[in-house]
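Given as structure tokens, the chain that follows is alone and in the form predicted on its own.
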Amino acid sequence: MNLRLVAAALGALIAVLGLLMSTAVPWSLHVQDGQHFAFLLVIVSCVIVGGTVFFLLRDPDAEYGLRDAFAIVTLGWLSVGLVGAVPYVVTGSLPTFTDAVFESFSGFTTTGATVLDDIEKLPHSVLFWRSLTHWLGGMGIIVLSVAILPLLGVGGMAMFKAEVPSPVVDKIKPTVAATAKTLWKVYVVFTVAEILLLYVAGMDFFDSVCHTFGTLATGGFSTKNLSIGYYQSPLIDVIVIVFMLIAGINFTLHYQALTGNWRAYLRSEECRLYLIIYGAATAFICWNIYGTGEGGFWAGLNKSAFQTASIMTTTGYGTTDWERWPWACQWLLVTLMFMGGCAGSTAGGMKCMRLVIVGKHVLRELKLLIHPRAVIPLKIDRRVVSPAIINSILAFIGLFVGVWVVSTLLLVILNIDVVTAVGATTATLSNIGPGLNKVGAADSYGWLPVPAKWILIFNMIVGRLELYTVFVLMVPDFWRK
């Protein structure tokens, strides 16, 4: 591994992050919240320090190998998460460094868990930065850099494979830079569309921008304490539902649809399963909450459709406190937390694709017990899935469950009740935000002890980077030549 090249790439990331942070300054000047000098201090520091490191260590002729890619992805996320916490500290928005880091990583990993009890008291510029971290993390700060920084060159494809949240990467364009730019164009098109629709539906422009960032990134940071429920608007609810579902679908399918191939959605087994599960879960919850104080049938359908989409896509927005619902509904939502959205989407969780492959693998094994000599290939969308991918997915699920068990146990050791521990671990590892009991839809993570917050920060990072990218750095062989 070339540490000089890794350091140069990290310097470039920090400099770019500083430039992106400058978008919060106009909001500060517009509403006169007095935070523009604090942001400018952080911006200048990022650009100078990051730019200096980059220009001193860069090598335009070098190519990044696989180890370099893994190191840059993991260390890059750690770097932007730590730097992204600085505005919370210098503006006095959060009292401790741990809380600032928690909020920053929750933003960049699109988790949406918050330590804030009163969100609306934050300055507009900080609220914007908080939402922007979602939007940047949604498609990936690394992919953004690949799209705009030619320094990564052809070798950047290894990095793209390491970062994109998918068991299989569909390479739309022949080069990684073109691929990343294409994905970002789709991302921007949906972003602009939702901002305009929310604005027309009654949100002010600032809230439309911030909630769109949270929706398309499946993050869930809101500018209101009551989240989307603040607006009491069925039209806004429907708009957010639609875009949450869009964000939970593989973006390569969106690209195909936008270029005229609308049947791509129907041909995708994963997408079909995703929509079927969403419809079935919505119907089940609607049936269970009918007559429980959530209003009439249409109000219940609205809330069940919204919360199912919010949890299944790991967005975390809310229109009601779903912890008041029957236990069957709550645990169904917890199950959906584990599943998450589609591969290649901005959603978290294990991804529907993995569950489809595991389900077919189990079915194939049962058939082989009956017909031991049969040759039964495992196919997804008429393409054979290699044994290497199947083994990788099985190992991923095992690692996911292992991290979940250990994290839950550690939280219980810290005297956190079991239900809260299960909810917090699931919500952070699957990058959702709201959990159960004391970290539920109407609660924050601010009361947790400092060690618990760092455990959950770790969960956010490994969950966002799909475990392997982080854990491979812990293998001694990774650092050997």
Contents of the next structure:
There are 2 protein chains.
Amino acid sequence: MNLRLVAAALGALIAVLGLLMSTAVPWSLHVQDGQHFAFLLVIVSCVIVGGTVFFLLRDPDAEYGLRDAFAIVTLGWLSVGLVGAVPYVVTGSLPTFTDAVFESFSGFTTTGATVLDDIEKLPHSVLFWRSLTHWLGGMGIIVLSVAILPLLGVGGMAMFKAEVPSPVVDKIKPTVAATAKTLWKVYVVFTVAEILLLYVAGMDFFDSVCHTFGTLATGGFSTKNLSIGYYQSPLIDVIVIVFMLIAGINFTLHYQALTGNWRAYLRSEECRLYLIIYGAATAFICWNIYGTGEGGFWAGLNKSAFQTASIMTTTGYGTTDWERWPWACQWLLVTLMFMGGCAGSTAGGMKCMRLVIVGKHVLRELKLLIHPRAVIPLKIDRRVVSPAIINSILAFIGLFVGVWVVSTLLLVILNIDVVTAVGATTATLSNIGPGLNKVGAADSYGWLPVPAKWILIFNMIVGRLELYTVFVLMVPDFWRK
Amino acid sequence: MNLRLVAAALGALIAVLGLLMSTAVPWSLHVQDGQHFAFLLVIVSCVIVGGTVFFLLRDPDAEYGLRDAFAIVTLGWLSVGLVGAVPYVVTGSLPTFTDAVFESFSGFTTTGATVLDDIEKLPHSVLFWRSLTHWLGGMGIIVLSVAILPLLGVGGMAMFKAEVPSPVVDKIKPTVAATAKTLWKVYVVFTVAEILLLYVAGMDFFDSVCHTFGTLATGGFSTKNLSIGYYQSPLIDVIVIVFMLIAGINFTLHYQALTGNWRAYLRSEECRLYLIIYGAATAFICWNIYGTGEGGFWAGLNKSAFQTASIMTTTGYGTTDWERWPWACQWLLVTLMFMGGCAGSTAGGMKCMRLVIVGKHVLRELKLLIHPRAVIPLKIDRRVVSPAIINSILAFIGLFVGVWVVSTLLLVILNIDVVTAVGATTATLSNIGPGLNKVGAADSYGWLPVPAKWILIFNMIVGRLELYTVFVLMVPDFWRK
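Other form of same protein, the form predicted in complex with a further copy of the same chain, not the form predicted on its own:
Up next: the whole complex, starting with the chain shown before.
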């Protein structure tokens, strides 16, 4: 590993983060919440420290190796999460270190779990920063999952190698830069569109911006204690539903659609399954909650469509308390928590694609029992998936379940009841946000003991970085020359 | 598929079952419970019908093909389970068809879930038959998992191909017969040993026999409503613990040990892990329940050792209600429900071996990220495991989880609460017996609606037959010429 290169990259990252943080200052000045000095202090420190490290250590001719890339991704996410916690502390919004770090990582990993019981009392600039961490995290994730992880071969993401047209494909730096630019354009287009639509639908401009950040990043931080439920507006619900669903689809498909190839969505098996499961789950829930106090048919359809989208895309916004719904709805939503959205989107969870491949693998093994000597290729979108990718995906799911079991056990040992522990682990590892029972939609994570918060922070990070990106740093081999 | 061959085999199976059923008659005569005529009726019918089919259709020179073997295993288990239900009906012990079939399959699959609220009111002969179904199911499972499934390549069991010395290995019939004889000797030795020990420890002879059948088959049917807890005898607890643990170990290791190679246990990675997890879980639970009303240190150790063994080996006997234990103990026990015992034992669940391989696969993928071009073999007991076997095991686990999720969803749709549904699905799919909440250790499955019982019967069968053996019959390809 080239330590110098890694340090330079982290320096640049922090300096850029400082510059982006400056977008919170106008909000502070606009509403006069008195936090602009606190923000300026953090911004200047970030730019000076990060910039200095970058300019001292940078080496424009160096090429990144595999280990450098792993280190930059994981350590980069860690640094950004830690630095992002500073505004919460200096503004006095979250005085304890653990809570600030929890909220910051929850933002950057687009999880949306909060330690705050009363969100609305936060200064506007802090609320903006909180939502901005989602949006930036979402940007990071898109590039990570479409451009970086495929090159690193993490969790079967190699399947998406070079799906986006790019001038150079054999070198990490230019490929990543080109892909990032392309996808970020798409991300910005959707961002502008949703802000405008929400504003037109009656949300004020500040809230439109913050909720757009939370939607497109599948984050879930709101500026209201009642989340989207605050607005009681079916029109706003529908806008948020549509953009949550958009955010849960592979962004390379959006790129293709925006450049004229609208059929790309339907040609992708993963996207088809995602939409079919979404439709089926919504219909099932709508049918089950009919007559249980969620209003008439249209109100019930709205609520089931919203909640299913929110959980499938791992956003975590709410318009109702689905823990009062019939058990069958709850069980279905919990299983969807594990699945998550499409690979290459901002959604978390295991991703539809991986489950498609597991399903096909299971069916193939059935056929192999009847024809033991047959060679049966596993295909996705008419292309053969290599055994290496299948192995990688199966290992990913194994690791996911392993982390899930251990994390839940640790929480339960800390004397948290089983349902809350299961909910908290799932909601953080899948980057959803609200969990079950005492960390449900109507509750915060604030009451949890400090060790539990750190376990959940760990879950958010490993869940977001597709597990292997983090765990690879824990293998002794990684640090050997 | 050679239908004639399959029918002949099923005929033979039912005739033999009839003969074995006759062992219930002496008990009936001994205690004069008045059921001997009912049993004789069933026995004679089985022998006549089964025998006729066998002698009309048998073909001594025919060799079994792959599909014949699959059909015989699954249809054989189904026929035995259905015929085994008849004594419950004709003796009036379980008047409804569904309940009788549930109890019968619960016996033959060595699950141990019961629909009876008051076991002790059953006639002695029926109690004996109930326990005998466990013992026979256990015999079936040992041969199935050590001799038949490896040849069929189900769920990675091919790993154990020809582990037991056998004169002919390339033909199914002689291999199976030779292996069966060898392993059954071991099974009978343990059976005699446990009966004697329990009798000496103060249990009456009838109960010693029934509880031995329930232990060695990792079944869990008792003759007492309070299960083993009825005896309040630490000596009996220890005997049952030891034999449960024995029953959860691969019987080929027992064969090696009984023929002088005592180190076989320690040389097997699976067995080592099984014992280590058992020890660690017992210690953890013992530490956690200390001072929570389970008595002093020794009483607590006894109870944790018993309950851990009962669940890890998927037996389901109880000496206490562990649903009152601290959450951490409950969570640990629930996760152990999924693992189960060793492959090649009478225990259910996913089996330690499969989880060992998943763990090694996950670690190997981590190393491959650092050395993408390396070839890293996956070894168990110093032998390389082929990619085909790894694929098969990963697919098995995928299918297990899939069936688990769907079964739980169906139960929840039938308006059963989530915890009960999760418990019932896990307890039947892993062939444990008692589940959680309303189907917990102190409850029966009798109150469940009829469709729920059939879902659980399905779970017991597919769980016991390593899923693929049953599912392969549902592939259209299987029935094509």
